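Take a look at this one chain, the form predicted alone, written out in structure tokens.
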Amino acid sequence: MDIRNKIAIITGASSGIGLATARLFSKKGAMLALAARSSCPKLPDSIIIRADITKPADIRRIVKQTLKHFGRIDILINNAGRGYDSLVTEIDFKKWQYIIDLDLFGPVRTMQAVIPVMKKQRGGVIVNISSGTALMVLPSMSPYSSIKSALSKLSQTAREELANEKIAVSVVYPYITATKFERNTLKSVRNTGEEEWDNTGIPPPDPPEHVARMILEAVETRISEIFAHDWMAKNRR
């Protein structure tokens, strides 16, 4: 697909991979619907939506408004999402549903919201950001990667029940991201988690600008994954 002149919302725009995006799709001449619980920067030919993805209410919003300006929804980008790390022994169930919300019911309640909007247009695309934690096994990371597994096998299987109404649902891998996210992340574990991870030697972290790219590409080519590095998916477990 080629993104000139199509409409695509954006969750969690405010900031890091959400906000690369959006730039990079305005540069493509992509109309943009920004969504997040934060303030976004305007951008050519953009509106801003504050919204709470945890809050259905909010994700019927984010559609109507979009609707009501643009006139139609070509792409989704469900981008929103909170890190969440903890033992398993230790799982806070409180923080724990709370991200499930976010990271799991937040797109899945968004796709159901724009998926009718698409058959009727007859065709679309829907790229659900994942996790590089989704294709491993990380002590003390379990809640956050177990959710964001969940998200990529839902996508797979939405995949197919959508493929004949030409609506492509793509998932995309990023790798350890240079954003706030760890900043971020609710914790459950009585250390800071280096004892759990040694991350000595590994590759430094990505800039949001190159999951932007992957996303776009997702979008350009309908691909059903896309791994921020060839080795991610060689590893996957």
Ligand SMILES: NC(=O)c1ccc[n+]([C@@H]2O[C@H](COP(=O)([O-])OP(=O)(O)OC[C@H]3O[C@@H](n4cnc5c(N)ncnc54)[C@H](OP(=O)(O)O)[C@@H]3O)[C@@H](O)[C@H]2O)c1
Given for the second form:
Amino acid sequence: MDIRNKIAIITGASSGIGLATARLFSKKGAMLALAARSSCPKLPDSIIIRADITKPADIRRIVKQTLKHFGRIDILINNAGRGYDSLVTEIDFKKWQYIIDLDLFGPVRTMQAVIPVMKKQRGGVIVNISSGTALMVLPSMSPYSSIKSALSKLSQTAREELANEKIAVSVVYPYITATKFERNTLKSVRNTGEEEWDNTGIPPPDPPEHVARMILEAVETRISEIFAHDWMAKNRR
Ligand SMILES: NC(=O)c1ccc[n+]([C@@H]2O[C@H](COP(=O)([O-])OP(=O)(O)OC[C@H]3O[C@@H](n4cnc5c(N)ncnc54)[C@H](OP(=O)(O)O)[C@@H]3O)[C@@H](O)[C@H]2O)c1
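Target state, the form predicted in complex with the named molecule; input state, the form predicted alone:
Next comes the full complex, and the chain you just saw is listed first.
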């Protein structure tokens, strides 16, 4: 899909990957509905919608306001999200429920709100932002990686279910990306916070603009899955 003059909803557009995607899509001529709890950048032909993706009424409002302003929805980028680090034995169910509401139920509810619109229009593209952690087994990251795995599986299944409607569902797998993600990650790990994660020998973080280009590629090609780096797909576990 050529995104020029297309209408795209981007969730989590106030920071990091969502912000870089909003800037890139705007540069390429898309018209945007930018959603987050805090303020998003004012870009040409864009509207800003303050919304909390854990709240179903806010999700309905995003779709309603986008339709009211632009009259259609061609693209949905489900990007808003946060991490939650904990050993399996230490998982705090209240924190996990919050992250499930945000990282899994949020994108699914947004898909459910947008898909009837895309069906009527006879087409559209949905891109769900998963995580490289969904492809790996990483101690202390299971509350997050398991949710992103679920989102990936659900997206692949929705892709099959919606193929006849000309709606493509794609999954993007970022590698560690230099955003506020780590700072915003909830934690239930028994440490002092002073231990440094040993990251010797692993590739440096990607800039958010790298992931924004992957998201654009997913929309343009309607590809099923796209990985920040080839080695991530090859080492899938
Ligand atoms: N950075 C990484 O290393 C990495 C790696 C793999 C996958 N990812 C995924 O990439 C996506 C974007 O993360 P990021 O790295 O760009 O992190 P970020 O800089 O922390 O940005 C997260 C975005 O999500 C929004 N958000 C958080 N809670 C929200 C809520 N309740 N309602 C609405 N919006 C909410 C934030 O906006 P407000 O706070 O203004 O609401 C912000 O715009 C996430 O889905 C994350 O899981 C990140």
